[in-house]
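Read the single chain below, which is given as structure tokens and is the form predicted alone.
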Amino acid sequence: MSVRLTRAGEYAVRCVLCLARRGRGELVSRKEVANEADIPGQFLAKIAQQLARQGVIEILQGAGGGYRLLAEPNHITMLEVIETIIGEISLNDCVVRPASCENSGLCAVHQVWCQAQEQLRDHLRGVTFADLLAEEDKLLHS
């Protein structure tokens, strides 16, 4: 089965971007994140748990609780956040499981899928949340 960017992956990027706007270590309430990032509360809770397990964010429980970013935005990549939620991005079954296709060793298309997947992953690996914040700032002031 191929993995594609799901709503959960998109929500994770929005969540981390919201926290990145405040900066590392700043506590942001769940409600604020849900509203600002336009993420349903129940969905946000699941995503936050996965991000916390990977050490991207910290969850503080209780009335004054919320979420906080554990690293500087320039140390967190889109690839890291997306793959925390959906697993490794793959464009086709044969890329992840070459044995699933008896022709993958002799197939020219297989090589194209492999190269395209690596280019996508490399691109997302090269985009940090600091980059996204800078782009947002540029868009706001243009």
Given for the second form:
Number of protein chains: 2
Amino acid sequence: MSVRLTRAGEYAVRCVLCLARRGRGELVSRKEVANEADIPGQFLAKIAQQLARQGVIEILQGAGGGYRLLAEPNHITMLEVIETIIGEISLNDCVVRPASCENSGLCAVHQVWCQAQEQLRDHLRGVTFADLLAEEDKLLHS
Amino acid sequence: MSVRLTRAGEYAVRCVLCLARRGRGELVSRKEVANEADIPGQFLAKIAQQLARQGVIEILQGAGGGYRLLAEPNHITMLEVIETIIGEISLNDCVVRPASCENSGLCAVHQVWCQAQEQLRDHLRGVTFADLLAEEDKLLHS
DNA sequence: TGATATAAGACTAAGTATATCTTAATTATC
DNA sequence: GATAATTAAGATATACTTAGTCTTATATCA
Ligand code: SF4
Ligand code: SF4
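Right, the form predicted alone is done; let's see the coordinates for the form predicted in complex with a further copy of the same chain.
Okay, now the whole complex, with that chain kicking things off.
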């Protein structure tokens, strides 16, 4: 059941990956992204706004507007994109807010969660969108 | 926001840890566990039933009844206890149900999720309740 | 039999996720 | 400047999940 990415987080990754395929600075309309990445248009708008606030993408308004990637794909990590949308990844409340459990100072389980969480975050921090594009290429030509 | 343990999962770990402290085979009433581990009584009942079905603990009904650990603490892993309650840990739908996304066969992101998920599960599989007890002991005497 | 304790399922309330709808603001082009 | 295209922002809606309680039945001990 639990411990899973939200739909919005998944869409954010798809959106950035879609823009990364066109290359940094390339302008792509929301409709194009929505179609290509299979994201509900209005929902994509919300997600894109968050990515823009974080500085991952830039949004151009008005006719002929759209989205474009601000940074190079090899400088954008999956962790960054995901946490922009869903907040800091947290396996258990007490990891992010130790005060939520009075026991957290002396709890062996707490330490396990902290370690597991950082391992997971490190893993995602180690994957850039350039990596994803390269891997995608490999998958297509095999 | 997301990617976090549920309350029920947290309670399950507390419950098993509480029983492990008393030692395998020791009978402890639900009320005692609920008090010691700070778990709502009726909610604990549900969780214990699931743990019993999985064979982690045994439940004795009737007057003088309660819970007892069936296996040795060093044979019970955090992963086992948690997944008994919340189902298989899954970072993204497509990992557990590849059919949920038509793209999963050629998706580089999909692979990342699969790897990250297995890394996380391996981590939790590597922690037994004997480990937790030992660590707890260290924390208390330092 | 009566007291104690858990079983099992229905039920509830609150929170979260996943959008959509509406109105407004921005920009390009004619 | 008018019009069309495009995104912004906030309100709203729906469904799902979580977290927990309530009730009735069942099992055990003394
Ligand atoms: S008991 Fe330990 S793991 Fe559970 S919430 Fe408290 S600190 Fe965290
Ligand atoms: S696009 Fe890739 S990561 Fe996203 S759901 Fe589909 S297979 Fe999974």
